[in-house]
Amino acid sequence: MTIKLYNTMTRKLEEFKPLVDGKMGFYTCGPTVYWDAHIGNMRTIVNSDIIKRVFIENGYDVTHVMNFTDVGHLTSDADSGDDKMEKGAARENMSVWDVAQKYINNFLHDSDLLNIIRPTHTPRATDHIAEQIAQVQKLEEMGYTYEIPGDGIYYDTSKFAAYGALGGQNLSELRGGARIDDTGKRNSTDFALWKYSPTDTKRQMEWDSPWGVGFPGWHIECSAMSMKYLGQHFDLHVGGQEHAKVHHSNEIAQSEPIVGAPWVTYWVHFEWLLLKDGKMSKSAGTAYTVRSLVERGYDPMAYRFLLLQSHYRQPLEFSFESLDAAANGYKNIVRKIADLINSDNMGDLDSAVYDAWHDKILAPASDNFKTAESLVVIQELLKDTTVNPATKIALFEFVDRLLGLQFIDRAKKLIALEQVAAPAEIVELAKRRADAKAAKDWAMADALRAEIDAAGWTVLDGKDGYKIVKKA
């Protein structure tokens, strides 16, 4: 099936063409590992997740790369600030290798819970000085860069004529009116790729170079370690809409003199997840993680469900009521599925079925990662009576392979939740609930109710009368 996305550099929808064929190589910009990524961090995980997937699902043989930095992003994108890995060893009194290994455990752990699928290679900055020094004295022999004394190495973005191409503006446009501290840059668009220890503290991340003891910028660790793993040249590259203009702009500055262009054919960008009164804040306490929605009792694979309903270019705004909606819907699917394993009219998988209704999900997901639209048709193919429970069963399977919402897990974990006898105390709780019921008497049957929740069990009422089941 043919795969689309929204480029952001030629700001146009573009059917995928790939370097190789039957390939893809892509390289998400992961976290920088001195404190927990949010959920807002999470989201563009999630969706390039669901990147991954959809190609997989179309055939692809995928290579994804997602870095780790553990050096050199400073506080202030303009190369000012303290190292947010030295910050974060400070703020926790250990070791910043500690302080690195903790939060990518954090991470890789919370990335598990969503269910992401592994990267392919997952690098630490700090484990490719060497490619980056190699690249910082390629584009000086190239007479791209210049010192500062006493500060680094800098790269001159005059002498990149398509700078900003990627965030929408051009040199002119971005230095109109900009004024230049006195900092020793050139222009104001100027960027350190190779920071000078300072000469007043002793730094724990720090090597020799060819410049004298310091640590690379943040922005060169990107293309060295894409590079190093995907080619000079590769099909994707994604990441938070804040990079476009910056982080990604920089990365292309500096590729593409010595590689040649394009150097990345495609560029993602995926859209906040935000707060009603703006983004999330560790400051504040509103920089939820995952494992934080774990312990208020949700399923992950409700905020999974919650990101899938809207579209990856469009800001999202998070609330505790937007999730337990999500969470709801979720548990309802999760029954259904249910409900068709334990038929007793299973019948035989429908081949033409099966075929016409996977190429229904599939396609919008493939058209720019419409995943809103893939769970629609979902709901459709629940609803549809003519489609017999092996051939839907069959079919979620290939839903959870491509939106990776664990339906099936689910649903057989509450099976076996459902075929755990209830204790006899339980048991009298319920019938006194049931009896309640039927003399109207609601909040004696509501209490009844409390009380067998906070027991660890529920009671499910239907049609033919009630069900008591272990909570998960």
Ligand code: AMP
The other form holds:
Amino acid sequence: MTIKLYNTMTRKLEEFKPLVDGKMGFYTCGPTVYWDAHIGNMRTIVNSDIIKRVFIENGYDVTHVMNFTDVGHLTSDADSGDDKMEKGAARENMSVWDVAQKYINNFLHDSDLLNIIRPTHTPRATDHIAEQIAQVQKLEEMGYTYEIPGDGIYYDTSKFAAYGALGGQNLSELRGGARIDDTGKRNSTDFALWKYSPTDTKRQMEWDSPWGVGFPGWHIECSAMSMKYLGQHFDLHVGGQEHAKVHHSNEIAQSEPIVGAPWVTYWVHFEWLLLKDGKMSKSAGTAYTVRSLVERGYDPMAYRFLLLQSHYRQPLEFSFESLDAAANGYKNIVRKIADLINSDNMGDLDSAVYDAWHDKILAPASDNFKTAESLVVIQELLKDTTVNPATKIALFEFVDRLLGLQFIDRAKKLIALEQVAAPAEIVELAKRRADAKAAKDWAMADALRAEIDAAGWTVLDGKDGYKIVKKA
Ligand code: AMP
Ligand code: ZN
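Show the other one: the form predicted in complex with adenosine monophosphate (AMP), since we just had the form predicted alone.
To see the whole picture, the full complex is given below, headed by that same chain.
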């Protein structure tokens, strides 16, 4: 079906048209791996995963690239301050390289907990220094750069007429008023392409370049790596909402002189996860990780379910009360699916019914990724007594592919738990009943079933053997 998305560049809801029929290439600005990603960062990753799944379920062959920023992201947006990676290394008394590896591993672990489909490529900035230098050289040849002696090579944003279009900014407003005299920048919006290593301290990460030993600016990695893995032009670029005004505007300014406009067809930006009092903060201990939710006893799917109940273009306020409510809502659905799986009146898959509900669930997700509306349809499906269990289960297999909520998996785990929880004497009766059945002693099998029933348990026969479940 048609996919619609809100394009930050045009500020319109647009119908998606791929550059190449049947294919979709997209790039997500990934984490800076100097510290753990908090659940806010992971909201952005879940949103990106939903986009991917919607395209896949609509039949697209998706190539997804997400970078790991492991160099060059400074603590100040004005291209000054410390490198976040070097700071992380000092904090943990580890090498910068070890810090990067540690937080890449942690990030992937948390992504797996949230059932994020791994990107096709996850390039690291430090593995693509040559590509970044090549792009800076090209921009230099084209006259877009200047040097701030002792500091680095900068991009002159006044040379790029369309600068700021993505952020909807008025350039004179943007540049007026900002103090630039002590930075050496020509315009306040200018940004570093290559930074020289400091002369007073030794950096752990630095490289030779045509301009001197140093390291790339933060923005150039995304231009270089997206083009390397997706081609010079690609369909979609996504990231947190704060990127529209600076990081993505800079990426466009770097890329379009090299490849021509438009570099990317669609831009999608995700709103943040907030706390009641504002941002999540590491120092206040509120930068919760997915692992910390698990330690508190939450299923990561409860958090994913909470996220999918909101729209990506709306800020979402996180609280443990709302997570509790989501956890309950999620468990209720899992319970119902477990009952469907346990049903002894399964029926046959009805493909006409399946198709109708499939489209009803996919339609809102394909309309600017309205997952909350798909979840409403799912509740209607569960309530609809005219749809047989076999068809509902098949639909939930589709829902799991589309929304990644692992309903069927959790339902099976619940069933397994309940089975294990059956007392030994019931397990013994069930075993004797199975033996009786194997010996075709039907009278004995029936009598044992009745005994099990009377004790409040049910034996369900399925193709993979029998299950013992507590009677509702
Ligand atoms: P960072 O590691 O700070 O570069 O952030 C990684 C990604 O997470 C970026 O795309 C940010 O826009 C996004 N992000 C940061 N904070 C939040 C938040 N509170 N909620 C949602 N996304 C966030
Ligand atoms: Zn980026």
